[in-house]
Structure formats: structure tokens, C-alpha cells
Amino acid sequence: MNFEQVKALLEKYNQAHLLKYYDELNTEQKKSLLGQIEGIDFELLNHVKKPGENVNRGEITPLDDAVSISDIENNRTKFSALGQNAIKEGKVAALLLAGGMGTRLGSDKPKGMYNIGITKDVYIFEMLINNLMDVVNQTGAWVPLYIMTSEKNNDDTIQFFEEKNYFGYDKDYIDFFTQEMAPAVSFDGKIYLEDKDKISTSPNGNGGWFISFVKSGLCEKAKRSGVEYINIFAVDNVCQRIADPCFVGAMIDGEYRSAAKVVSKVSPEEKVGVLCLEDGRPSIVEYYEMTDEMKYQTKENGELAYKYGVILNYLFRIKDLEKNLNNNLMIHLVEKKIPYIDEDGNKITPEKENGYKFETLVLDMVHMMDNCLAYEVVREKEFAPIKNKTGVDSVESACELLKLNGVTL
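Mind pulling up that one chain's structure, the form predicted together with uridine 5'-triphosphate?
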């Protein structure tokens, strides 16, 4: 597109301000800016005008089954053997979602590079690799590990893994790919400029992983080498078990189409997304979508009807994901602090949220699956997310839990 075409496009979407500094740019910057504008998915902006329009939910009902901690203990030998065989046969891969900006932690490096050590260096990425190594040691098989980054943190992430010699993992089994970006907008839907020649963008949410995985060619590579199951996990839970043979085995044993690690809620009010059914299909209802009636509803045995909180550790089958590739995921508007340049060309770093990022979420993929096994894990052993520096879900709270689990920090 030439300048005139881009200008017309922007006028159509009420975004002409993006060319405000065009005349000040050199030829290369001009070309780059026009290219960025051409790449914008302007349809996303409709979500700001009609917030919540695509969040009409179906009928939410409690899950009808789950494997509880005691069910798992009773079947551990069987489940573990099934899972270990699948891993030995190369059918299981792990995929780390590391494209997030980690703004709450407040480090300008990728979250996985954060050092949580006390007496020695212990990086978040290192903890995750150590956890996966336990499975490699148990099964004698390397689990292919795919790491999703974004254009904002890809180079730092790869360089860090190289510098640290992949923390002892076989690098032939690690592949990186980047997710796509989406524009960041003000509350009234104006796309921000991050610089005079640069549109403000941010990673398009962790639900973007599968499309980016396919586009990168890695999905094809995984299938060629016989991978059938993918364990998706977040960068910030340093205690989680990855490619856990017992989890994989439970899914295979029950012939489930997907599986989610869950923890029992500590209280009806706990702010956690809960696995449920939506129009009879698996789904996740966010805490702010639950009425008091739902929060306190109990089953005959006295347990909470909506009892199981998700911890961002899922198993999917590649073939089911492929079937749903063209089904659109819901777009979530997430309020964020977005650096921008103001009317006078000054760079502003806002102190409080000043706009939205557009994100799709991996949790919405569960609803595309015919069923989902809720697999209960012990919170104190497997759930130590690091979102903040201190307080709830923080470096502090995760370190406490790691120490209780015998990890030297």
C-alpha cells in the first residue's frame, strides 16, 4: 500500500493520528510505519466499541466427573505406566508459554530469566527445566520442548538458554517460536504510537500459541516425529510437574480429548477460574463471572459444586487442535499500562492502566474439546505461580513453597 492508501484505510477506522509524525520520518522509517499499519487487524478494534459483546455465555453447570487426589493415588501405578510408555514412544511433547510481558513482576527481561535464588542463582527457566528433567530421568526419553516467545523477548530468551547451556537439557529437543502481536489501544479505541515510527503492540495472548505453532512449521515437525499429546504450561508456576506421566496416563486411560490440572479451591470466594460445563461442553468460568449462588452451591456430598480451579497446565491432542484451527477464540480486552508518545511527541510511561491489549486465552481452547479431564493435584506441591514480586502469587510465596518441597534456593 502507498501512503494515500494507508491514509484512506486509517481514516476509515478513525486512526489517522498514526500518521501524525510521518513527515518527520526518514524514508526507511516511513516504509516501516506503513508496513506496520498494513499489518494491523482493524477488526479487533470493534471489540472496544462493543465491550463484552462476544462474552455471551451458554448454560454453566458443574463438571460431572474428575479424578481426585485419592483416585489418582489409587491408580498411580497404572496411570504412570501408561504415561511413561507414551513418553518413551515419543508421543508426548511440552510447550512453554513464555511470550507474556510479565508486567506485574516488573522486570524488563523475560520472566523466565528472573533469579529466585537466595544462596545461589536459580532462574525460573532453570526450575522448569529441572522439573522436566525428572521425567527424562524417569523414562530415559527426551521430551520435545517447544518454547513460545514474542518479538519483545525472543532474542533475550534464546540467548539466555544458549548462555546457560540449556540448563543441561539436550538442545536438539528444544525449539523456539514466536507468537503474533496485536495493537495496543487507549480506552476509547485509538491505537497508541510507541514511537513516531512505531505502532504500540503487545503479544496477542497465550491462546495464540497453536496458530503460531502451526505457522512456525513446528507442529508439522512434531507430528512427523510422532507427537500426539502436548502439555501446555505457563512460565510462572515453578513447582508444576511438566509432561507428568501420571497426568498423561490418566488422560489416555479415560480416552479424554483434553485434560487440565486443577486444585481444590481454598474457599468459595477464591479468585480463580473454575473448570465447569458450558452447554454440556468443558469450559472455564472466571471468578468474576460466578454468581454467589454458584460460588456456594454444593453437591450431595457437601463439596463445592464448582470446586476445581485451573492452574494453566493442560494436555491437548494435536489432532483435536487441528480440527479447531479455524474456530475463532474469544477476544479478551485486558487493561494494561501502555507506554506511548503524547500529542507533543513526548514518551510517556503511565503509572496506571491507560488502555487495552487484545488477548485470546488458552483456557478458551478447552471449550473446543469434546471433554476435559479434571485432574486434581496437591496445591502445596504443584502450584506456586510467580506474578508479583511480593504478596500473593509472588516470588516470596513461591520460594516458601519451593523450600517446603525441599528445593535449595
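Positions refer to the first chain, counted from 1. Since the structure is predicted, the reported quantities are computational estimates derived from the model, not experimental observations. Think of the rigid core as the biggest set of C-alphas that the two forms share within 1.5 Å after superposition. What changes on going to the form predicted alone:
- With the core held fixed between the two forms, Val395 has its Cα displaced by under 2 Å.
- Once both forms are fitted on their core, the CA shift for Ser225 between the two forms remains under 2 Å.
- When two forms of a protein are overlaid on their rigid core, residues whose CA moves 2 Å or more are considered shifted, and Pro339 is one of them between the two forms.
Show the other one: the form predicted alone, since we just had the form predicted together with uridine 5'-triphosphate.
What follows is just the one chain, with no partners and no other molecules.
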């Protein structure tokens, strides 16, 4: 699109301010800005006019059943055999959500590059690759690994893996792709400029991984190689088991459409999303959405009714995801502090929330499925999230769990 076409597009959506500094830019900056504007999904702005629609939920009820730790132990041989066969046949892949930065850990690098070692270098990415290598060694088969980065950390992430020789993983089985971005807007729906030649954008939420995976061409590549199941996992849980044969086998055995690893909540107040039913279909209720009645509700055996916290480790069947691709995921408006340039071109870093980011969430992908297996894991063995530098869910707490699991740091 040329300048006049872009100008007309902006006027249509009442966003002409994005060209305010156009005449001050050099040729390359002008070209870049026009390209960014052309790539904006302006239909997202419709959600700002009716934000209430983004928080409506159906009837939330407790999950009927789950595969408990004892159930898994009783069926481990059968489940593991099924999962190992699927992996050996090339039907299972893993996808790492790694678009975040280590800002809260005091780092300006990708979160996965953070060094948690005590007596030697041990990186978050390294721990995850080591965990996946356990499956490779068990099955004798390489598991395809797709790593979703963001615009902000893609180059650093790829360079880091190259420098570290992929931590011993076969690089032919690793592919990188970047997550789709969405514009950041003021509360009245005006798209922010991050700089005179740059639109303010942010990743489109953890539910955006599949559309980004498809647009990158990697979904087609996965299908051509025979992949049917894909294990989605987050970068910050260093103890999690990835492409876990027993997990895969349990999903296959029960003929489930999706599966989620869960842990039993340590208390009613624990701040984790909980697997539940919404209008009779699988879903996830966030901790801040739960009423006190829901938090403390118990079953006849005394256990919490809303017991199973999700740890962002999911299994999906690719064909089911494709089937639901046209059922657009709900857009969530998230209030954020968004740096921007003001009327005079000054860069402003707000002290309180000043606008919205548009996000899609994995929980809505789960809700699109007919069913979801709740697969309970031992918290101390598989849940060591790194959200903070110290305290709860921190580098400190994760390192303690890694040491308990025999990892030398």
C-alpha cells in the first residue's frame, strides 16, 4: 500500500494520528511505518467499544473426574507403552512458548537464557532440552521441537541455541517461529505509537500460538512428517516433563481431544487457574474469577471441588485444532502500562495502566474441545515455575526443587 492508501485506511478507522510524524522520517522509516500499519488487524478495535463482552463466562461447575496420581501409577505400563509407540512413529511433537523476556528476573535477555546455575552454568532453555532428551533416550526417537519466540527476542534466542550447539539436541528437529503481534491501544481505542516510526505492539497471548504456527508453515511441515499430537508448554517451568510418554498414552487410551497436566492445589487460595467445566465443556477458571464459595467448595470426600490447578502443559490433536481454527478465539482486553510518545513526541513511561493489549488464551482452545483429560502430576517433580527472582515461584524455589530431583546446579 502507498501513502495515500494507508492514509485512507487510517481515516476509516479514526487512527490518522499514526502518521503525525511521517514527514520527519527518512525513507526507510517511512517504508517501515507504512508496512506496520498495513499489517494491523483493525477489527480488533471493535472489542474496545464493548469490553464487557470479553468477561462473560458460561456456567462454571467442577470437573467430573481426572486421572489421579494413583490411577497413573496403576496404569503406567500401559500408558507409557502407548505413548512410546506414538513417539517412535513420529506422531508426537512439542512446542515451547518462549516469547517472554527475563525482565522480572533482572535480565534484558529472553527468559530462557537466564542462568539458574550455582556452581556451573545451567540455563532455563538447557533444563527444558535436558528434560526432552530423557524422552529421546527412552524411545530412541527425536521429538520435533517448535520454539515460538517474539519480535523482541527471536534473534537472541536463535543465536543462543546456535552458540550452545542446541544443548546436544539434533538441530534438524528444532524450528523457530515468531508469534503474531497485536497493537496496543488507549482506553478510548487509539493505537499507541512506541516511537515516531514504530507502532506499539505486543504478543497476542498464549492462545495465539496455533495461528502463528500455521502462518509460519510449520503446521504443514509437522503434518507432512506424520505429527498428530502436539504438547504445548511454557518456558518458565524447569521441572516439567515434555512429550511425556505416559501423558501421551493416557490421552490416546481415553480417546481424549485434549489433555492438561494438573497439580492438586496446596490451598483454596492458591493463585492458579483451575480445570473445570463451563456449560458442560472443559475450560479453565482463573484464580481471580473464583468466588469464595467456589474456592472453598468441597466434594463428599472432603477434597476441594475445584482442585486441579493447570501448569500450562497441554496436549492437543492437530486435526481438532484445525477444525476449530475458524471458530475465532475470544479476544481478551488486558489493562497494561503501555509506553508511548505523547502529542509533542516525548517518550512516556506510565506509572499506572493506560490502555489495553489484545490477547487470546489457551484456556479458550481447551474450551473448544469436546473433552479434556485432567492428568495429575506430582507437584514436587513437575511444577517449578520461575516467575520471580526470590520468594514464591522464584529462581530460589525452583532451584530447591531441581536439587530435590537430583539435578546438580
